[in-house]
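One chain is shown next in structure tokens, namely the form predicted on its own.
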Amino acid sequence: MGNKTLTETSKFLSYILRHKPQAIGITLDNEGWVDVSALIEGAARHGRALDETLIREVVVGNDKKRFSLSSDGARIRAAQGHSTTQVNLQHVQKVPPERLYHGTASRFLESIRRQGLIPGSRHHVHLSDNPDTARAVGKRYGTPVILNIRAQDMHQQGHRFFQADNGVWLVEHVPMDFISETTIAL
């Protein structure tokens, strides 16, 4: 399988797993699953060819591991990310480490002054524990900014983490008092 077919593929499981699924007619479970032959069924409906092979491609190949399989392979889901507001997954609350990053693009900056990180039209703010992969996160989004967060002083104050089947850390909120300082990555 070519590299931008699985791209193009893992793409297409995002929106429709995180965001749309019914824009191919189908319907997750509370905790984002989905059949996998009802994927592949709803993705035909609509003009896009997916087999198991594909999809287990996409799933083991996909280096931020967006997804996950069920122990058996019948079912998907996306690890996190998730907007639509029937998916409630049920990440397990961890203790975090003393320090996690969230990347994002300087002209997000005055608005995360004013109110904190906020998961916008996501169940929860991501975070990592890697700096590098934050400021890849930013990169995204425009010229890059790394924050650093003091999730262990938040922690002891009552704020709730979980981690995401991927590595990824989710928190509802991060006050700004939490936000020990900004850097512009270069």
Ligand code: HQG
Given for the second form:
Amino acid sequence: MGNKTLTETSKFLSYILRHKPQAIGITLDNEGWVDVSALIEGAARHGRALDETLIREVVVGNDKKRFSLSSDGARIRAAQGHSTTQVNLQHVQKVPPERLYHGTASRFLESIRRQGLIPGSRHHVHLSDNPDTARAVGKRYGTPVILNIRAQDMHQQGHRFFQADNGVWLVEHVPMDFISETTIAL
Ligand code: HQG
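Take the protein just shown as the form predicted on its own and give its structure as the form predicted in complex with the ligand.
In what comes next, the whole complex appears, and the chain from above leads the way.
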């Protein structure tokens, strides 16, 4: 299987399983799951050939573990990053480490200073446990900036943290008070 096919299929699955399942006439359950067979049939009706082998390769080979298969392999979901209102993932609530990191682009800083970090079109603000990942995430939108978040302090003051299947940390909002340091990543 070529890398190009895998990347394209991964993008297609992200679009369908996070944002627009209705684009191929499928429905996700509350936890984001859909039968692999329904996904394959829906995709076929809309001119995209998928099969179980290709789907499995994308799930297993994905650098960020974007997708999970159920233990019997019959169902699939995106691990996080949803915008569709069909889904309300019950992520595991967890005590965060002392620090977490958020990567953003310098052009968003002014607005972040006013509002803190907000989820935008996703359901949560996404945080990572290491600055390197944060830098890579921020780079997608421009000159990357890494924000250091005092996650433990937030937790102690009642903010609930969750961790997705793939390790990404999620929180509803990060007020500016907990963003203690801004490092321009060169
Ligand atoms: C910014 C990718 C202005 C925020 C990545 C970010 C990640 C604000 C953008 C995952 C703001 C939202 C998530 C405020 C936050 N004013 N801008 N008050 N608060 N922002 O893509 O965190 O490839 O929705 O800094 O690897 O960048 O999709 O979120 O720049 O894990 O699997 O608003 O997406 O993974 O952008 O990325 P996004 P994100 P996948």
